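In structure tokens, the next block holds one chain alone, the form predicted on its own.
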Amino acid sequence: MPDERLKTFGDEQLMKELAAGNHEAFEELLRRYETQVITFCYAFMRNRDSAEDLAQETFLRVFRNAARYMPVAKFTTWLYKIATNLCINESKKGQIRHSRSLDEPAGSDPDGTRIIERLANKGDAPLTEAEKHEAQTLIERAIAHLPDDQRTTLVMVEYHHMPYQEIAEILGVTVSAIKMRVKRARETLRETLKILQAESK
């Protein structure tokens, strides 16, 4: 029978159990985070199979490194750092894709608006559904042109609504650097969108 106690354990406790050879602890970590990690990878890849493969590799590395895991940061920060590095490596192979619509609330982002609305010129009339679809397609193309560091940061902010502090810990940079990347990414997006829009006419 499954060890029901494990459901009450914190993530760090589960990692200790896993390091001691308790494979049920690994199953509990999978239950908690597998779907989230697949979704996270899917935002980068836009391909379900690739996302599942990357998620599987992420948890395989968790399993293999359980004995060396040191809880200096939250388990989820460590987990997403592994997933992020795998996604970045995959993106460098030219396989970067984007999945979820960017026409969604930007969560804890400072102005709390939608990226499509933010990138539109102020004072413009609200976008129609057809215009939103076209804008979304252009934005996804524009994001694909971003430098790796800006693209990775923007995906974390816009798709996953991660706090800047956590993103900084995952990527190993300062919060100020994250804010600058987001600022530059949005500026680059605006300029790239102008070019793409001109090409599409």
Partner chain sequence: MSEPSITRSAPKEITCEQCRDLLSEYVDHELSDQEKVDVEHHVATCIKCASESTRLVGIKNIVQNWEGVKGSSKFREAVLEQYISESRMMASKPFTDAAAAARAESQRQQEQETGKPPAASTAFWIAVVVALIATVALVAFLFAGE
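I would like to compare: after the form predicted on its own, may I see the structure of the form predicted together with the partner chain?
Here you get just the chain by itself.
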């Protein structure tokens, strides 16, 4: 029977359990951060297979270093620093083949404009399931077209909801650099979304 108490534990407490040999603590960490870490790695690599490989290695390194983990900084800062180093090292090895979805032709997407506009205006009518699926594809394409630095930073702001200071610490850059990347990422996204809208007409 899984230990439901673990769901109420903070991350630092889970790490103590993991260091003490509690297997369920590892499962809880995995459950908590699986999608977030894979998404983080995907923002770097733009390839799902690579993202999963690197996410797997990230979690295993968390386990291997559990006994040495000191909660000096937030757990997520430590976790994503591990992921960042793995992604950067993997990127240096050479060209990664980007996921096919980025290379798909734009195609006719008459509803794309309306979906983007409705997403921009939070108060508009909710999307249908089919529209939600289309929206995910559109957003992912737009994000994938961002330059590397802008993409990784914007994903950490908008998806992981991290403050600039934490992002700067994880990526090893200044807060000023983060501010600039976010600003430019939004400008680039605006142009990309205009192109997506133009393609759909």
